[in-house]
Structures are given as C-alpha cells and as structure tokens.
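Shown here is one chain on its own, the form predicted on its own, set out as structure tokens.
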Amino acid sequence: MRKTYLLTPGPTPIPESISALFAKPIIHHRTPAFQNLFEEVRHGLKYLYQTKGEVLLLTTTGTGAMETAITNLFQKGQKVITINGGKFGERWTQLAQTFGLHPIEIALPPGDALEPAALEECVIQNPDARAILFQASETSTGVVMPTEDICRIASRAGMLSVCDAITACGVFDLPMDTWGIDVLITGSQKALMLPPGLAMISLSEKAWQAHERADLPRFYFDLSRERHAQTKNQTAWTPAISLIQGLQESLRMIRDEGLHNVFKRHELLAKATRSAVKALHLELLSKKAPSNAVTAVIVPSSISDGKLIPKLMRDKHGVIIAGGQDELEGKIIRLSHFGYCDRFDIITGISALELTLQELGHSFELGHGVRAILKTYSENPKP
C-alpha cells in the first residue's frame, strides 16, 4: 500500500469533512433547504472577497468565468490591455480575440512580474482601451502580479480592472472593495478545497455599468440573469448542488480559521518551500515576485530531462506535483502550498523531491531541504 499526496496547483486536496458531504443524499435546488444553504454561501463568498457586492456562482471552471467576464463587459471591437505573464495571461488575449475584441498585449519573460511603469506607458499609448485583464497569481510561472498598482492605474485611466484570482483568492490579501478591483474571479478547485466545477465572479458598480452596454453574445453565462436569481437565493440554471454543499463547509472552515490567518499560513508554507528549494541548490523561476500559492523551480542543468522529476515523484514516491507548460515544459517543476495544506505536507513533498533529485544525479546533501523547512518553522511559530 502507498499513500499519495497532491501538491499540484489545482486541483488541490479536499478535506475529509467536505468529501463526506458528497456521500449524503442530494437535495433539490428549487427548495427552501437549498435557498437556506445558498444564502449562507453568498455571505461566505462576500467575506472571502472582502466585498459588499454580490459574488455570483457559476457551474463551470475558472476559464468559464474568464469567458463570462469578456462576454458580459465588452462590445465587439473594443480595445483591452492584457498582461501575459504565462499560459493564463495568454488566455486573456486568446479570449479577447475569440470574441472580436482588440487586445493590446504586454508580454513578460517567464518568471517576471509586471512593472507598473510599463503598464502606465501602455495606458498612455492606448487611452481608448476599456480594461486591463490580468492574473493576481500566474499559475504557470508561480509569479504574483502587483494587483493593487494595476487597479490604481486602471481606475485613474477610467478603465476596468479584471482580475483572474483563481490561484490567489483565499491565498493572499485581495480586498476587492478597498483596492477597487472591478472584476474578481476564482474557482473551486484551488484555495476553496473543492473538486473542479464551480467558478465565482464579482463585479463592481462600474463593471455592472459596462455590463449594461455590452453587446457580445451570451446565454448561459448571462450575469444579469444570474444576479436576478442569486439575490433570491436561487440560480438561473441547474447548479452543481453537491459542490455548493461542499462550498458551504469550505467557507465555514476559512471563517473559523480567520481570513488573515489563512493568508499567514500560506505565507509560511511558501517561505518554507522556497527555503528548501535554495538549500537543494535549485533556483526559483521568479526571484523577485514569487507567489504564495505555487513555487516554480528551474530544473537544474545536471538533469537532462526535467519531465522525469514529476514522473518519478508520482510513480515511485506517491507525491504529485506539476511540471511546466508550453515553452516551460521540462524546464520547471511547480510545487503548490495552498488550500488544504499544512506544514507537514510541505515536509513530505520536499522529502520526495530530495529522493528524486538524488536518483537523477543532482548534487546536494540529502536532508538539507527538510532541515531548511524545519528551521523556517522554528523561526516562525504557528499562530
């Protein structure tokens, strides 16, 4: 027998208390029982988003919510600025093109975060752009973007700030109302500790005004229809009932821990992971702005085939991590440390990484990664 450990940046592990809910008999979604459940979920999502506005639930993945943002905010031919820091920033550009928008892309080298000055220059050159589309945390490269600066620049220019926070919301502070984030998106299979299948999106009043002018085709993903239903504790279409029952529990867990304690836990786990990586003579892909959700690590030159690292960790040691995508395939590995993740999960993951690196001939002293983690924990006691 061998246990497996999931340390990928989505899906993430599911708590036992949530898994148990999926074995219960399903309830009907047009009943008072569902309405009571949904009302609690609505309040919990506002707490998570730090907003007074509605956070709408969609039965889809995060990409579905990204598409929803495009079709509900814009008119065909409008110009938008997209920040491409990796595969998911590139997705904003692709979605904009698909629906007939004119994207102006700021392309960043892998591992780099946006410099606000570069965005300000792009805004000056494109004053007719309607929005800035970006990731708070670029999952493919493990980079955190300067969300507060981006929102400030967008607001000053009269543009919308549209933020994909799929691997950021519930990981680090993203106060929607305080920072003036116009559109904030996340998904169920990340920090919310659920299976894939739910996405959440919230719009500011300015974004709702843009929605009233939008003319792109939409039917299932019509936010007016969803807002009308969800403010009555219903959904426009048949929802993923079991996932919403699980969401009720995950939001309770987050509230019980305290949102800012959740942020502190993720910060500590990320710090411990990065200290271990350096102790193993490895380099971070992002040296200036690493995300507290996922750590991207450059495959050392001593290993000719970087795809062997996640393969061996999975097949021999039972620890599942992610490799690189597209141009980064075989060049990086990605270890997540968010969601239903605690201190000893990181020790397990790094132990498996050490064994794998040793088997592949990388030169380091066995145990140094785990030692670095323990030192980080001892210097940062758990609250």
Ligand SMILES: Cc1ncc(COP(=O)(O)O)c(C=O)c1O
Second form
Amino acid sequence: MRKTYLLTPGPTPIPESISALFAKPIIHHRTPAFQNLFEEVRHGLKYLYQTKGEVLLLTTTGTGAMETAITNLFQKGQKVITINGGKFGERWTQLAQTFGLHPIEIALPPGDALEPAALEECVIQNPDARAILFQASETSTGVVMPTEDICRIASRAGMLSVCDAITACGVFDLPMDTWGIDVLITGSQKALMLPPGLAMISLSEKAWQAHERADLPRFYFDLSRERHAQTKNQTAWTPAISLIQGLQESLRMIRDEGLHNVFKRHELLAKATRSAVKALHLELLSKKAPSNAVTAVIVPSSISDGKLIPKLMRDKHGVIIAGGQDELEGKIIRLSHFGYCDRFDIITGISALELTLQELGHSFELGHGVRAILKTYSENPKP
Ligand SMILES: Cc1ncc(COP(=O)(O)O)c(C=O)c1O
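The form predicted on its own done, now the form predicted in complex with this ligand:
After this comes the whole thing, all chains and molecules, with the earlier chain placed first.
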C-alpha cells in the first residue's frame, strides 16, 4: 500500500466533502434548484474577489479566461504591455500576438519580480498602450508580482490592469475594488480546491467600457452574453454543473475559515517551506519576492539531473511535486502549498524531498528540513 500526496501548483488536492458531491445525481441547469445554487456561488465569488462587481463563471480553464480577457477588451492592432516573468507571462504575449494585438513585452530574468520603475519607464515610452497584462503570482518561477503598484501605474496612465491571479486569488490578499484591479482572473483547480474546468473573470466599470468598444472575434466566450445570463442566475451555455456544486462547497469552506485566515495559513505554509529549503542547504529561485502559493527551489550543483528529484519523489515516495518548465526544466523543483493544504502536508513533502536528496548524494543533515518546519510552527501558532 502506498498513499499519494499532491503538492503541485494545480491541480491541487480536493477536500473529501467536495469529492463526495460529484457522486450525487446531476441537476438540470434550467431549474430553480440550479438558480439558487448559482445565486449563492455568485455571492461567494464576490467575497473571494473582494468586489461589488459581478464575477463571471466560464466553463474552461485559466487560459480560456485569459483568452476571454483579450477578445473581450481590445480592438485589432491595439498596443498592450505584457510582463513576462515566466511561462504564464509569456502566454499573455502569445495570446496578444495571436489575436492581432501589438504586445510590448517586459521580459524578466527567471526568479525576478517586476521593478515598478521599469514599468513606469515602459508606460512613458508607450503612452498609447491600452493595458498592462500580468500575473499576480508567476507559477513557473514562484514569484509574486507587485500587483498594487502595477494597478496604480496603469490607472495613472489610463490603462487597464489585467491580472492573471490563477495561483494568487484565494492565496494572498488581492482586494479587487480597493486596489483598482480592472480584470481579475482565476481557475478552479487552484486555491478553490476543485478539479480543472471552471474559470472566473471579473471586470471593473472601466474594463466594461473597453468591452463595449472591443472588436475581436468571439462567440462562446462573450462576456456581455454571460453577464446578461449570470445576473439572472443562469449561464449562457450548459455550464459544468457538478463543478459549480463543488464550487458552492469550496466557497463555503473559505467563508467558514475566513478569507484573511486563509491568507495567513498560506503565509505560514510558505514560510515553513522556505525555512526547510534553507536548512537543507538549498536556494530559492526567487530571493526577493517568493510567492506564498508555490516555492521554486534551485537544483543544487551536486545533482546533475534535476529531473530526477520529482521523478524519485513520485515513484519511490508517492509525493508529487512539479519540476521546472521550458528553460528551467531540470534546473528547479516547485513545491506547492496552497488550497486544501495544511501544516502536516508540508512536513510530508519535505520528508520525501530529504530522502530523495540523500539518495542523490546532496550533502545536508537528514531531518533538518522537517526540524526547521516544526520550529516555524512552534514560533508561529496556528492562525
Ligand atoms: C499563473 C497561471 N496562469 C495561467 C495558467 C493556465 O491555466 P490553465 O492550465 O488552467 O489553462 C496557470 C496554470 O497553471 C497559471 O498558474
């Protein structure tokens, strides 16, 4: 017998109370039962997003919602600024190019966060750009970006701030209305503790005005059509009903814990993970702005094939973590600590990492990672 532990930055583990819902008979979506469910979910999403605006549900994954933002906000040929801090920032550039926009990309070295001054400079050079497209948390490098600064710069320049918060929303504080985030996107298989298949997007008034003028081709992902239906507790098309039933439960769980307690839990888990990394003589990829969602760790030079770490952890110990992507393949590993994740999940992950590092000949004291975690917990009582 061997248990499996999922410590990847999406999909994340699913609580038993949510999995159990998927065994229930399906309900029809054009019924009062669905409308009641949907009404509660709409309120829960506004709480999660910290907005008075509508948060629209789409049956797609995060990338589908990113594409929706592009096709619903812009006109062909318009200029946008993209912040490329890794694979997902690069995706904004690719999407913009695909739909005939003119992206100006700020490319960051892997592991670096955006310096607001660099963005200010880019905005001065490109006053005709319509929007700044960025990640609140760049999952491929485990970096948190300065969302509040980005929104302030965008607002001053009359540009839209379009925030992919797919591994940020429900992980750390991103108050949409207070910070003036114009577009906020997330997906179900992350902090919402659900299987993949749902994405959420909310637009500020300024973004809705841009939507009125947008002329890129779209049909299925048309936000006017969705807003019209969803404010009546319906959806334009057949929705992923079972996932929405799961979402009702996950939003209840978040509300019961309290959004800010959820953030504190993630902060503690991230802090404990980072303390273990240091104790194991390893280095974080992000020195200055590590994300509370996922910790990216540089593979030590003593290990020639970095891809072996996630492979052995999975095959020998049943602990699934992520490796690096593209240019970071084999160079980093990523341990996730958000969603349905508590203090003892991190201990399991670090224990498996320690055994694996020992097998691969890395030099450290066995148990020091776990000890560092326990020390962090004892010094920071459970939120
Ligand atoms: C920050 C970020 N953006 C976009 C995506 C793409 O989302 P999906 O794979 O759900 O389409 C991911 C997925 O991991 C992500 O972490």
